[in-house]
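Only one chain comes next, encoded as structure tokens, the form predicted together with the ligand.
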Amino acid sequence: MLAASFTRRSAGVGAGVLRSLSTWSAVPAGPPDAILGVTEAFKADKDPRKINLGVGAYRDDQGKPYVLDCVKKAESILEASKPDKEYLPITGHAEFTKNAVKLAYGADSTPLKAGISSTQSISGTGALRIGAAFLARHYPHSKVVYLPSPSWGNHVPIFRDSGFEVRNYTYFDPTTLGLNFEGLKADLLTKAPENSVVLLHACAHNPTGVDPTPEQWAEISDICKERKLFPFFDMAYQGFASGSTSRDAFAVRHFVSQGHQIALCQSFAKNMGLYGERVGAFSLVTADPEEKARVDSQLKIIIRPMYSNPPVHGARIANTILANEDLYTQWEGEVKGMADRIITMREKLHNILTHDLKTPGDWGHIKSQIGMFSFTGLKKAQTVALADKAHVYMTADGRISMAGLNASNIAYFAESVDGAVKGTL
């Protein structure tokens, strides 16, 4: 190419009809997202056993995405709403916003009344970059963040793309598969300077599946007020973890009752399975009404440059539904369904892998982790024959999405991973 458009230069081409190097020849090739890039192999694959457990995206029994009922029954009412296609204002639906923080504070909480600055979000992902810009510009101690390792792949991206410094503290235990809890309370009592921020996973720990117990979430509070370390928390599976959304919202509840000014990152995406709706909510606690009035002034304008105001069809789903008590209701029924029927795929694979297959190694992890994952313990070698000779998908870390197990294909999930122990796919 290059040699080319020299050689049509000198040859006395006009230079308007030139091509010369591309403005993106320098680019490099990145590598594919450590987790959507599974979906993006898995679609690729044609063998009809094939299995996708690497995306956290709950599935039914049949192996199908899942459409709740009381979704269903929301859309209709709106849609004989006839509603309008107007912009939202900036902070999004304030009926769903409010709606969404009394889902997580609780409805008695203290600062409901006092001050929660909020804002609707582009789901999960939206909800941490605004809250991570938010703190790289106005909090006012540090620029250092602690993810527990490991932790959801993309925190680091969204931190650092924010202008944080990135670091971890210890959480998951590879020997026991369960949390590290004294080298949790070791690191962020001496390693993490005072002041830094600490992001917490307030229920089913993404991708471990391990959770402190409440009396261990009450020491790590006390360890924060301690260490005057700021807690952000990422709420992205409320309800996935215990089937109930309000036992799920027990850490959240807890440093907020301890006094904490929390930062709270709220998904709707998998507990009322609104993937693509992208539906979030990101809330602050501030001191008064008059400090949550300059806080929300500062949430547009760090919002208004990125995308000017939110979506607004999932934001009406999502408010229908917590606004409407008989939905809701129906709605915390669908929630303890899809946390159920993963307990049952978790007891399932365990009684196959132990007693049908016995497969060696201990598997009680698969029944004891929470949530929609679990975190097999498997090597990324064995994950890379799973997907080439088995068409098994998952992520590298041997994390599977428990949701995308069924009655069907159960059994053929077993056998190949018992086959990638033993050697023998």
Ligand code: KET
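Same protein, different condition: the form predicted together with the ligand was shown, now please give the form predicted on its own.
All you get below is the one chain by itself.
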């Protein structure tokens, strides 16, 4: 009788009432991820001509994911060694972090002898999170960070969630589709208070593909020194931007040579194709071994409650490549091959738009920008038209992943852009 009564009462409770009784009824829906939305729309499109230029991952000339041959060889070496599955220490694979730091700072870097505190991280995002948390807790001068405008979308929430006030400095010039260097200098000289943290993209700026020249980097270094600004480098594309690991590390190495105690985040997702392995490193230049030991201890205190210790497999792959002379040489050739393919796509796209189709506008920025991404200068309405009428998908700000272009689709893409610009799609 009691059970029957309870059943009748439950049946009479509507879904809306049950929702109002839920602990999570007041949780608002978050905004959709812009890039995820592009991918979902692409997958739903049945047109065989469709192109996805939203994904930040390398594709070969057949539009397929690419596993580097040196990675395959490294995995074979690891498999033959029959490694265990034990936990890594809190700061990860020590040999990997040593070689990662050497790759970034250079084998002859003075801080390598004096002291660089480093830890393995969960790719570049994890490195940023560790670094932001460390600075929020231990950087004594400021809790304000300046990001370039625009910057990678994850930079804002990472620093904000770590307790920083996030501000911007001028970077991209939408008129020239290049660097607004005078605006950048003015902001760092007058807008950013002394001792502020300044985030710098070491190479292949995401999302614009616009980098300072070596001479401009030298000026930025001087300004940071004059204003006592703390340089926080994000280097997600070493080797992948120009095809040279040394050239892409110029900014980092120059700042260090000028006496800056930088913070550095590294990722091996793009340059080794280890996207899902989540391999990265975070490092800080310290004054001496004693200071390094203290910083090391505090990094462990931050990491331990965050995720205890990092995954092992990807770090073993990366370290096998970095530590093996033959594999390292092969890797340098393969990462240059990836960079060169993207550079070739830039040149072809520029030539088709400029010379073959005579598309209105100046398309020189397609060639002058560098790395995986390009800010095309296309307007939101044009990107919508490209998706709706030409089945070409990109983010609404006109950013495209150059890696999504290949010999089979670049002509169609250029013709579609031409139609969007001329309004003839």
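Positions refer to the first chain, counted from 1. For clarity, a rigid core is taken as the largest C-alpha set superposing within 1.5 Å between two forms. Computed from a predicted structure; not experimentally measured.
Taking the rigid core as fixed, one finds a CA shift for residue 377 smaller than 2 Å between the two forms. Fitting the two forms on the rigid core leaves the C-alpha of residue 67 displaced by under 2 angstroms between the two forms.
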